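Heads up, the chain below is alone and in the form predicted on its own; it's given as C-alpha cells.
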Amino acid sequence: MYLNYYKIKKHTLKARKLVIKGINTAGSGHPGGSFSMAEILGCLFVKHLKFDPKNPQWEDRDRLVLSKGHAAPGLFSNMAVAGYFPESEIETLRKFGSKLQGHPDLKCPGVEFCGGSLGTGLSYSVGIALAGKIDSKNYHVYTIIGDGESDEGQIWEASMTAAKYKTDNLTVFLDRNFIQQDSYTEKIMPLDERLEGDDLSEMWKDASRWKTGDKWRSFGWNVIEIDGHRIEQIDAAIAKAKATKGVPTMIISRTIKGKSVEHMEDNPQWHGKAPNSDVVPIINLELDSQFMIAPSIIAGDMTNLENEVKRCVSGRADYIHLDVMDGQFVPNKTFDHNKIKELRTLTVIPFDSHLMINEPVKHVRDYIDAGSDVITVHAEVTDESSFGEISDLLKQNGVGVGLAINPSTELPEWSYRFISSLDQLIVMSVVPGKSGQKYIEETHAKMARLNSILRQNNFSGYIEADGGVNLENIGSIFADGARVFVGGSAIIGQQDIRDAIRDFRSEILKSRRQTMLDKANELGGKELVNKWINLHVLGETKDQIRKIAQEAKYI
C-alpha cells in the first residue's frame, strides 16, 4: 500500500487552515496542540482510518479517540476535510448550539469520545479495544494522548490494563511536544529529563535524555519512536503497530507545538490562544509557504548510490530525488526502476522519481512497483491522452502525480485540464542531462508566467525547482513560488549533507520571512509589520525579522 504522500500533505494543509479559521472566528481555542498532531491525523484520515462519514456509526469502523481534548479544533478540521460535515461549519466552533464544542462532544457525528477531564481517554480506549476483542470485531482503536496529560495517574493505570489484556488492536500516539498549559513539560513533571533553560532543542539533540520510551516499555508496551511531523515515519509506525501481535503499541511522536507557524512554534503562549483577524491572512500565507529539500543522488557517487541514500537519511532530507535518464530523451543514462527497487529497502523517506525517458506511459507501472512515492514525467514526451493514462494510474496507486517542463518549454495547452489535480510541477532551470550547469536566469520570468496560469487553473500542488539551485539563488527561487528544491552538487557534492541542507533551509527561511513581511506591509503598513514582528518572542527570531523589515524600509 503506497504512501499517498502528497494527498496527506494537502489534507493536512487544508486542516491547519481550518483550525486557524475556526479559532479566529471563535476568539478562543487551542492552535498549538492542534498543529503538533496535524500530520498524525492527516495520515490516519487519508490512509489508515477505516470510516464512513455518511455512516458515522458504522459498526466495523476504526475508532479514533482524542484524549487531549482541548485540541478538538484539530480533530474537527480533519473531520471536515474528510467529509463528515461542510468545511464552512468550522466557523461555528465553540458557539452555543454548535456540535463543534471546545472539547470533543458526542453530539458531533463521528466523534467517539466526549473529552473533558484530561487523562481519561486512554482508559476509554482500552475499554473499546477490549469490547472489540470480546465481540470478535476487526476494528482498530487509535488514541492520541498529550504529554501534559501524562501527569495524570489514570494514564498509567490504563497502560497496565492494556498490557495485561493484550490489546494489540490499540495504537496510541503520544504527542510529545514538550509543552503543556503552564510551561514546558520538563520543568513541570519531566517524562524525559528535566529541562533547566528554555531551549527545547536540547531535548531533540541528545537522545540519551529520552526516557519516555523506557517508561512505556516497562509497562509492557511495544514502543516506536518517531518524528511526529514526518509523514513517512508516521505511516511506517502505524503499519508496524498493526502488524504487532499480543501487546498494545505506543508511538512516541516528537513534535513541535504550533508547527508550521513560526511565532507559535515551541511557544507556550500558543497553547490556548486565538490569532487576531488582521494576522490571519499572513498566517495562511505562511502555511502555504512550507517547503521541502530533495537532494539529487546522481550528483554523488554513482557507483555507490546506496551510500548516497544513507547520507540523505542522516542529512534529514525531505525527499530523495531520483533522476532517471534513458540516454534517449537526454544524452546521459543513469539507472532504471530496478535500482530504485533496490534502494527502496534502505529508507522510508519519499522517493521523488523524475523520469527523463521517452514514452513514459509504457514504463510508469515499473516505477510505481519499484516504490516511488512521486513520479514526474515530461510534457515533451506526453500528450493529453498518455498523460491522462499516467495520471489515472498514479492516483489509483496512491502515488503523487508530477509534470515537468524543460527550460525551452512552456506549459502545453493540453495540460491545463490536469493542473488542478497535479501534485507537482517541475520547472527545469538547466538543460536536463548535462552536468555542471548554472541556473538559467530566464527561469525567474518563466516562474512568474507559470504562477499566473497555475492560479487561474486552481493549482494546489507544489512547484519544484530542479537544476543549478544553490545557496546564492535559493531565496529568490522561493520568492518566485517554488516550494520543493532539488540540490545536486550544492548538497550531495558537499562532505556534510546535514550542514548543506541546514544552510539551504536557513536561506529559504530568510526569504519566507521577507514574504510574510511583504504581506504585512501590504495589508497594514508599518503598524501591522511591527505587530507581526512582535509576535515572535523566542530566541533571536524577532531581531532577525526586524532586521529584514528595516532593510526593506518597512519600519
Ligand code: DX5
Contents of the next structure:
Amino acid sequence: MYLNYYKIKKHTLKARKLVIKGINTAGSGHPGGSFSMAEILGCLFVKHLKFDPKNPQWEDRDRLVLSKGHAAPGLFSNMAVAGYFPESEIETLRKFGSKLQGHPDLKCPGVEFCGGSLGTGLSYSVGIALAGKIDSKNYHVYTIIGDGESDEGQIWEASMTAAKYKTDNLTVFLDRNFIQQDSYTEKIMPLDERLEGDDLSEMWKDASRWKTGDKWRSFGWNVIEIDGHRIEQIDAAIAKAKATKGVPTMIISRTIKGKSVEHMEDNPQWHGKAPNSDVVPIINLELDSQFMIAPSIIAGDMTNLENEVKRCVSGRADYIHLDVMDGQFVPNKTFDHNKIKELRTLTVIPFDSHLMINEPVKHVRDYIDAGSDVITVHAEVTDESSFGEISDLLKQNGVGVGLAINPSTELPEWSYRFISSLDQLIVMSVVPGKSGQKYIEETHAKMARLNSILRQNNFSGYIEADGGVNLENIGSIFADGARVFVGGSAIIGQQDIRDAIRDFRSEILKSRRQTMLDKANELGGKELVNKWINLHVLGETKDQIRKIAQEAKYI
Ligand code: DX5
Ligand code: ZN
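Got the form predicted on its own; any chance of the form predicted together with D-xylitol-5-phosphate (DX5) too?
Entire complex below, previous chain first.
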C-alpha cells in the first residue's frame, strides 16, 4: 500500500481551513492543539482508519479516541472532510443544539468518546481494546493524548494496565507540542529532562534529548519517536505499530502547536483563542502557502547516489527528487526504476520521480513498483489517452499524479480536463537534461499565464519549480505560485545540505511573509497590516515582518 502523500496533504489542508472557519464562527475554541495533530489525523482518516461514515456504529470499525478533547475542532473537521456530515456544519460549532460541541460528544455520530476531562481517554481506550480481544474482533484502537494531559496520574495507571493486558490492538499518539493551557509543559510539569536555560523551540530537534519515550518504554510499551508533521513518518510508525504483537504502541510525535500559521506556532496564547474575522482570509492564504523542498540527487555524485539520499535525510529534505533520463527524451541517461528500488530501502522520505523518458505510459508501472510516491511525466510525450491511463493507474496505487512541461511547452488543451485532479505540475525553468543550468527568466511570465488557466480549471495541486532554482530567485518563484522547489546544484551541490535547505526555507519564508502582508494591505490597508504584524509576538519575527511592511510602504 502506497503513501498517498498528496491525498493526505490535501485532506489536511481542508481540515485546517475548517478548524479556522469553525472557531472563528463560534468565537472560541482550540486552534493550537487542533493544528498540532492535523497530520496525524489526516494520515489516520485518509489511509489507516477502517470506518464507514454512513454507518458510524459499524461493529468492526477502528476506534479513534480523542482524549485531548479540547482539540475537538480538529476531530470534527477531519470527520467532515471524511464525509460524516457536510463541511458547512462546522459553522454550528459550539452552538446550542449542535452535535459539534466544544468537546467531543457522543451525540455526534462517529465520535467514540466524550473527551475533555483530561486523563481519562487512555483508560477508556484500554477498555475497548480489551473488549475487542474478548469479542475476537479485528479492530484497532487509536488514541490521541496530549503532553499537558500527561500530568494526570490516570494516564500512567492506564499505561501500566495496557502493558499488563498486552493490548497490541492499541496505538497511542502523544501529541508532544510542549505547550499546555498556561505555559510550556516543561515549566509546569516536565516530561523530559531538565531543560532549564534551553531554547525550548530548538531543543526538540535533538531527538537524543527526548526522555518521554524512555518513560513509556520502562512501562513496557513499544515506543516510536517521530516528527508528527511528517506524513511519511506517521505512516511508517502506524505500519510498525500494527505489525507489533504482544505490546501496545506509543508514538511520541514531536509537533508544533498551531502548526502552519506562523503567528500561532509555538505560541501558548493560541491554545484556546479564536482568530478575528478580518484576519481569516490571510490565515487561509497562509495555509495555502505551505511549501516543500525537493533536492535533486543527480546534481551530486552519480557513482554514489546512496550517499546523496543519506545527505538528503540528514538535511531534512521534504522530498527526494529523482530525475530519470532515458537518453532519448533528453540526451543524457541517469538511472531507471531499478536504482529507485534500491534507494527506496534507505528512507521513507517521499520519492518524487520525474520521468524524462519517452512513452512513459509503457514504463510507469515499474516506477510505481519501485516505490515512487509522486510520478511526473512530460506533456510532450503524452496525450489525452495515455495520460488518462497513467493518471488512473497512479491514483489506484496511491501515487501522486504529476505532469511536467518544458520551457517551450504551453499546457496542452487536452490536459485541461485533468487539471482539477492533478497533484503536481512541474514547470521546467531550464531545458531538461542536466543540472547546473541557469534559470530561464521568461518562466516568471509563463507562471502568470499558467496561474490563470489553473484557476479557471480548479487546480488544487502543487506547482513544482524545477531547474536553476537558487537563493536569489526562489523568493520570486514562490511569489509566482510555486510551492515545491527542486534544488540540484543549489542544494545537493553544496557541502552542507542542511544549511542549504535551511537557507532555501528562510528565503521562501520572507517571500511568504510579503505575500501575507500584500493580502492584509489589499483587504484592510495600514490598519490590518499593523494588526497582522502585531499578531506575531514570538522572537524576532515581528521585527522582520514589520521591516518587510515598511519596505513595501504599507506602514
Ligand atoms: C533537469 C532536472 C532538474 C535538475 C535540477 O533536467 O529535471 O531536476 O537536475 O538541477 P538544478 O537545480 O541544478 O538546475
Ligand atoms: Zn527534475
